[in-house]
Amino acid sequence: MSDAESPESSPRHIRVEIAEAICTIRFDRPEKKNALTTAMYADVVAALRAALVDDDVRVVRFIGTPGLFTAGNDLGDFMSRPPADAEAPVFQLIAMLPDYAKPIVAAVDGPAIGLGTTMLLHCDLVVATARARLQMPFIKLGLVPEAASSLLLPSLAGLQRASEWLLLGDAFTGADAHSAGLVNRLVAPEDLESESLALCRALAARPPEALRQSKALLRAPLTAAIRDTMQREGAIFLERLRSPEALEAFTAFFSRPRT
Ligand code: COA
């Protein structure tokens, strides 16, 4: 039984920490680079409802291993058991982040592959290195945009810029994505703990009702828009999941030449 397919592998691959009010989720896979499996997405789902209704939980934190966020979807998950409908832990969770109602940070450093990039455009407030190394590579595997990254990149980065990022689907760094104003704050790689940690801090010692409806006034005028982005992405991904193009390149990955 591989990772992905063991249901006891799950807890050890997210790793959830309360402290000081703020709900920190850890992609903890390194071997894999962070790849997210169907357990891992459920794990994620699971922690962000509990924080949800969670009274002592004002701020989530997502955050990877040292040198990565993570390297998006488990390709071999993709090949072997493809989410079916909206209802696969992958697509509930791209459907909890737009309007979640607590603030949500998240510190990105090394890849930060597909879901990786495209969760960040739903996050409040993104801390990142400068060798942070992002990518939407949707395109390349045959796929299309997800997350409403159809429709919240080019509004938030350009036309232009969305479309060479989405189109051609190549990495970018955590340099290009802060002046692209995908993130907020560059910071070491040593510092990236620490200063995500002190934002969650300072978005935690505000008054939490007013933080809570300023968030969703800042949602708001964009919230129909990006439901109804992601239920026209999500028809088409699920049928390119299981197209001969899609296939070809998962395929081609596991048995590209390893050096
Ligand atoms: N799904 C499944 N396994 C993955 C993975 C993914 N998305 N990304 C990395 N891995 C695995 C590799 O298969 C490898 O496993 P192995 O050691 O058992 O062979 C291990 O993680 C290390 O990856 P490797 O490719 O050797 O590391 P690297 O440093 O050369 O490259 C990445 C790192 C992240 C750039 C590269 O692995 C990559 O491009 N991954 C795929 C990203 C992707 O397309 N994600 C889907 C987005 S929708």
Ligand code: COA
Given for the second form:
Amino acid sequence: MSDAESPESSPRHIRVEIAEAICTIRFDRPEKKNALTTAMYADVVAALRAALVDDDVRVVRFIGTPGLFTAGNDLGDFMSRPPADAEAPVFQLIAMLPDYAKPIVAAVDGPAIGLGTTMLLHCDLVVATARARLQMPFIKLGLVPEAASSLLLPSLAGLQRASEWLLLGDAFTGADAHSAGLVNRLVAPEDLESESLALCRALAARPPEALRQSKALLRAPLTAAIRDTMQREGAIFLERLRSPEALEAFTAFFSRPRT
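We have the form predicted in complex with the named molecule; now please give the form predicted on its own.
The text that comes after this line covers the one chain and nothing more.
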């Protein structure tokens, strides 16, 4: 979810750059903390599909703007056009990530809220800064976890830490995420771009078919469980969107004083 309020239809604020066999997908809406609208999700899905069939692309990198990864869903856009089913762009993106054939690197600085955190569970390498602030505030909004985070986070960080981060929904730091194994490397903010790019270059230099098959082997044991969890989470998530608790939480969010 997000601290941003209102959607924008144009421009879409997703920049796609291809160079050195790396497709960089950059969240570029800093005035709204890089919060994601439906149109932005659709652009990310289109970029991922194009990169998948482009033989010149070997690695995908997600990155935001200085001091910002993404505040997750733009709540104004989200409530005006809530996802109705699995064809919604946000659910299309979530469905693509678990078995995406090419390696994905994420570079995280500042807020990484909602999907900004859960998507990291599906990335192959994650670089973050100490000032990264990760958060999964689903329950605060009367919702439930997404993107198989209810399965993957306990497996990665342990049940107690996963319970704290998901049930309380409070923010935690890049250092916390690093110690839990969610982040591979912790770097200074000024080194985030170069360090993430160096990892992408290293992956791009590996034999691509061996890389693809090795990634598939690493993820195969959990594939069925991830799909099953995503289906169950998604069904409950859509139900919760219409619940009195969610309506109350969203109403409170939009009614709070602005500074």
